[in-house]
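Here you get one chain, nothing else, as structure tokens; it is the form predicted on its own.
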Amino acid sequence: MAPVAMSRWTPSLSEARPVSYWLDDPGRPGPEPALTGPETCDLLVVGGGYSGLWTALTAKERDPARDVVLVEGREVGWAASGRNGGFCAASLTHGLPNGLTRWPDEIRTLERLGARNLDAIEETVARHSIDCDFERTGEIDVATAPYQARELGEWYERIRSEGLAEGIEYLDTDAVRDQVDSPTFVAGLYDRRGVAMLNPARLAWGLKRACLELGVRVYEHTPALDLRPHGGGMAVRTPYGAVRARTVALGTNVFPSLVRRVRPYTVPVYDYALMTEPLTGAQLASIGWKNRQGLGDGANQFHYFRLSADNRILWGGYDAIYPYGGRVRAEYDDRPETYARLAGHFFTCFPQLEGVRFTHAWGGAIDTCSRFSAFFGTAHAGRVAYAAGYTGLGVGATRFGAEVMLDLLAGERTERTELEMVRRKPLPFPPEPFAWTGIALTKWSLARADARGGHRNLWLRTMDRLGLGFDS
């Protein structure tokens, strides 16, 4: 790897910690003991995340009587779950333009379902005592650029015109910099009711912590390596035992599916993100953000930004990483180039906070499959349902997704199984080198998009009338 080049910013991150925040908690919660020997259940959940967790718990939740396993290959809320910006977002479709785009005959299905999903969240971490600050506090997208705005202010119109902007407001100038003040903050769309602020690690300890209390039986460290039929049902056989289930629910997400069919759908990509030290009463006050909301600015290589319980700034997104031959492995966790990258627009955006330190720096892998939402689907004549490709919008959809592996594995046709985004799947991502060559041609067309005032090129023309195109 080459040098990263110094900068004047390059010094504040000079004691910053290569893991998460979030994860870097004393608080931490010890391990589960791994399964060793035989094991048997209702239903085996694979994974440990909050796609895993959701289902484990919801599972217990409708039928306490129903026997639950949950097994996970290290520890609970250690991958993504843990390494997120703890952006709790009701949309089920990675934000509304995408849904509306792909499914705008259920679209207002689709966004009610999601509402009434983030809702159900809330419920959930208040009845199980969840303690993950849970803030439902909003988001503001936010225009960096005159053409961004021009867009924004498009769009609200025609949401206006159709109904959807119900809890959405369109700020100016004026009112976006009112609401949080960047010199390079032009205008912005104010969700206020969909999207919440939460600890994301917190919160995925908070629901191991509720579903061993509903008598979930929680293995970690303990790794699914395949899975077969085994007589009416499913075995999966795990290092020092295995697990026979009559029904299993796979919530592995980025890494390779037990699944073998469904691996061509969903590919990695590495995101990273800084946090600072905690900022001090006239840090806060000179970049005036009294709301707490949630940020994301308009660009397609975007920025996430929110503050932490204690005042601390999470700045995340613009690199988005694509490894090639698709390999998830701790070496990428880590992208010093990125991070410096991350300070210098970091400090573009808040000149008023220079000298502010960060205090950690890290990375991780999340899915992404073509159509940049969750898909679904069964396999083994039934008895093996899965959810994957959130595409980093999974904090709450992940809770959604739980609720249609378990109606799927039911047999049951529901509003939610009826719908054509559950139904449908999205195309596969071809081999190598084609999906390297892609990505790579994407991402620079993206680059050059942003460069040349929103201008898309003739591929990204070419992904839209695909259905490929993505523009966040």
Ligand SMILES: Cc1cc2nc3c(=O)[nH]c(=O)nc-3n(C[C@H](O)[C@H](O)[C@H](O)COP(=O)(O)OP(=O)(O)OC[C@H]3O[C@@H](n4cnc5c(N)ncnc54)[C@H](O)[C@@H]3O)c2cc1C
Given for the second form:
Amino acid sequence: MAPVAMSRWTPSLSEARPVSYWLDDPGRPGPEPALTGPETCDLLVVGGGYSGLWTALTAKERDPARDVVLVEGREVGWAASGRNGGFCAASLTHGLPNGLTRWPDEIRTLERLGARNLDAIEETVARHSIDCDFERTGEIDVATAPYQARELGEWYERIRSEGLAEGIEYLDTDAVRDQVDSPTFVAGLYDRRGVAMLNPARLAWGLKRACLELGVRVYEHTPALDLRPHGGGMAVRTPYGAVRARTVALGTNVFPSLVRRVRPYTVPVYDYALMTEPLTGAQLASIGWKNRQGLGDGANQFHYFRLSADNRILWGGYDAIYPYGGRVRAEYDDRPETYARLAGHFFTCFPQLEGVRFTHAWGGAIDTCSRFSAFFGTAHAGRVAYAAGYTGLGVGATRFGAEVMLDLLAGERTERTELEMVRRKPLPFPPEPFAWTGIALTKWSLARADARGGHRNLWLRTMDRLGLGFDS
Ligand SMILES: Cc1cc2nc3c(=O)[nH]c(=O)nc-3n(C[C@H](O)[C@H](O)[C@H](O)COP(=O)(O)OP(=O)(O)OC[C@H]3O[C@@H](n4cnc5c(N)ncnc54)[C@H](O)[C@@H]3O)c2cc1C
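Taking the form predicted on its own as the starting point, write out the structure of the form predicted in complex with the ligand.
Once more the chain from above appears, this time first in line as the rest of the complex follows.
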């Protein structure tokens, strides 16, 4: 790899450990033993991220007598669920703009189900005493250029006129800077109830503990190697054992699906984040961040940022890297040139914090699908269900996806399974070199739009018309 060009900000990264801050926790629990020998169960859950954990937990909560096994290829929470920004949003549709464009007729139902889902997460965290710093602080989308402020204002008027702006407030320059003071902020939209901040890895570990307490048998370092019909159910091989199950739920996210035909629906897009050292009281006061809400800025290539429980700032986003061939590889998790760029953007946003150092810098793969919100389905005559494609907004929505998978496996028609969003799939990605070329052209066009007052070129307008535009 070519050396990263030195900038004024590179010294701030000199001690940053290339690991997720959340996973670098002395409280990290040890793994459960791997499966050795044969297992049988009613429901086998594959994957120990939020998708799998919520599925196993919810299955037990729906029916405590149900026999549930979860297998995780490495350790619970090691992947996206232990590396994300910890923005736990009510939105099931990668934000209201994305949902309103794609499912205008059912957006009210989706918003209601999403709010209920976030309430249920809050209740579950409390009921199982999951120590994950859950704070329902809300989030501000900030405009950092006059054209973004104009677009934000127009958007606010639209959702207000459609009755979709409950709990959302428009902030002018003074009002947004009164919440968090950056010279780059021009306006904001403050959603006070629809987003919570949490410690992502601790949520995963807490869900694992809750699963174990309810009697789920969890096997870590146990990849499911294949999946085939067996008798009236399914059989899965693992390195040292095998599982026979009546039904199987796949929560395998960006990793190659055990149902091959699902694979073209997602590609890995790598996202990166930095964590600062804890801010002093004076540093925190200099940016006036009192209400602890999360923030995201309004460009196509956007940043997301928030405080941790001990007043560090997590600063992530902007670069979205798709590796040619679409493989998930550990080497992509670390990207010094992106860290340097993110550090520069951080100090542009908060010049008051000059001198602050980053302690952690990391990346992870996001399971991106062409409509940017999860899709669902079944295979093997309804004995296998899957949910994937959360595209960077799965902390909250994976719980909803778990409910959908359980409904589908039960063969039940519910309000969830009747949704068009659940019944219809996104367009799959084409093979290489078309996938790489299309994604590269989209990225280039989005960066150009950001530099040109938001003006979307012909490619982006065509993608928008085809329902493939990134509009969250
Ligand atoms: C840097 C970053 C920042 C993000 N920020 C946010 C955010 O702030 N808010 C938000 O809502 N979302 C965010 N996301 C997305 C969010 O983290 C994911 O949508 C969510 O964690 C997905 O959960 P999951 O369980 O589906 O996937 P994962 O956490 O990836 O879990 C899948 C698990 O399946 C296991 N697995 C795969 N195949 C097999 C197999 N064959 N056998 C056994 N196990 C298998 C893997 O080992 C893995 O542990 C972010 C993602 C990243 C990478």
